[in-house]
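Encoded as structure tokens, the following chain is the form predicted alone, with no partner shown.
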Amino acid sequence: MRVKKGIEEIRNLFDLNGKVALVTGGSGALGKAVSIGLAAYGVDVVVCGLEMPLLEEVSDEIQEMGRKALPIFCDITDPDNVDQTVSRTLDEFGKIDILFNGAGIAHRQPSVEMPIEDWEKVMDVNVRGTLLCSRAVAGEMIKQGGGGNIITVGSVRGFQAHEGGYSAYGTSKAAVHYLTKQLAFEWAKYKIRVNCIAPCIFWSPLTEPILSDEESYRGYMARIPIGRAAEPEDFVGVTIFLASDASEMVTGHVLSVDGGTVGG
């Protein structure tokens, strides 16, 4: 059956007033950017991360912006605490509409040198955190009738290596991508879309050494055709469009938002 859309239905494709969403990574840099976009937009926010301070603060901004807002402490990698955080969601909001899992590390070691401990580490937050956060969400999301939104955070370096020792990273973001099509196959038929953003390396307080030096940042920019890294809010726009009807029928896809690195 063909269902088209009214023109107050096309009009309001971007519309998310009234929406929830748990933000984890709150805190960091691409957290708090898609947080306070996300409320620009009508949506109350639960960030949640490990830096309450921060996520406080990210918290009265929103708050500043009119929308509700609740910073949670959330270590992602143990099941119980990510639980626990769906459960206080649910207890203060009453539903989650959208999931946003912007929380991950990096560490940058060529591969011999580097301890298995910190391969482990980086599995464990990137790959693990957002199976388990995600897979709450989802539970949660079928219980409320089905529907609702989850994103997860790939990397360019999930499609390409680098020579900046990303062994690591690399792996557990192709790892992300995979995890996203299989997850949003997997929950189709209950109108959960699952999709992921590969962003390029982008300003924040962990990538500040590395493009604050003037020949690495060339080298950076050599392989990003539009000529610059991208700042957080580079990603607020394509969460939105995510999170919104307006990719209904988008789901299962990595949209890579890297200025044109995977494109050559």
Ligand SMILES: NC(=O)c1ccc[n+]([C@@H]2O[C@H](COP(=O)([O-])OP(=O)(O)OC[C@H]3O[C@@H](n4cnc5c(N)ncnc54)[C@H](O)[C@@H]3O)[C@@H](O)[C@H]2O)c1
Second form
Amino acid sequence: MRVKKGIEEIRNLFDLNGKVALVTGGSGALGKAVSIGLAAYGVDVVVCGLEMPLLEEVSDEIQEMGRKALPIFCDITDPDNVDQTVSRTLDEFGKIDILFNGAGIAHRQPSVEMPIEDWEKVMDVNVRGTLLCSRAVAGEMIKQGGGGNIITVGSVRGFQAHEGGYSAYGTSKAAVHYLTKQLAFEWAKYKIRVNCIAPCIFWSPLTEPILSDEESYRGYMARIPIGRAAEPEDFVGVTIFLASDASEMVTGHVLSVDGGTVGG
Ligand SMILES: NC(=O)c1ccc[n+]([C@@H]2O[C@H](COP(=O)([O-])OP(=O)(O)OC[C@H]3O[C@@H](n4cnc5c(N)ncnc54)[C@H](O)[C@@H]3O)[C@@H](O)[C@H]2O)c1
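Write the structure block of the form predicted together with this ligand for the protein whose form predicted alone appears above.
Full complex below, order starting with the chain above.
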């Protein structure tokens, strides 16, 4: 069966007006930039995470842009919390079209010194949390009759090792890359696409200490051909692409947004 698009459909490939998104870690650097970015493209956004006052600020900003928004407390490692967040989103907005898994934690320590509890915590948030949110939302998307876009967040560290002590973090991100492909494969028949954004280092509270140190900044920049650390807003364009019909044939893809790092 052929699915041909007319010129109007091609013009509207990036149209997200009227869609509903759930963004985890919605008050984090990436989660906030993506939430505001989606709202700028006409999306109503539920921002969830751990810091209610910050989530309320993001929600207020979105409402000032003329879109609907709702802040919800949600620890993504708690299955009940995740299910309640999804139910509340459906109660308030009636559907979920987009999930952006923006919640995550960083960790750097030499492997021999790393308390094993740290490893477990990183896996719990970055891998298990991504699975819990993705499958809770996909379950509802399937009940809605299928269709929807799920975006996970990996990292260049999921591809490349680094002397900085990334055994837990890098492994968790490689697992997110794999999980993305696995879920995409399982849910393609429901027209639910699952793709991953793999950023290079970008400015956020997680990286401020690393990027503010001149020597460390130079070390990181030596690996980024484009010559600068990314900004959270650098991930909005690819999110719009992956959340919209512009990427209709893209699923199970890990999209490096890294100034050329992985290609170099
Ligand atoms: N900053 C970078 O350079 C960089 C590079 C590659 C990938 N990433 C990834 O991007 C994502 C966002 O990172 P960021 O730099 O914006 O960090 P951030 O700390 O600004 O945001 C992360 C958010 O996740 C939330 N969070 C943590 N644990 C949670 C939990 N259990 N339940 C719900 N929310 C939780 C935090 O409260 C915070 O709001 C992470 O997955 C990170 O690994 C970051």
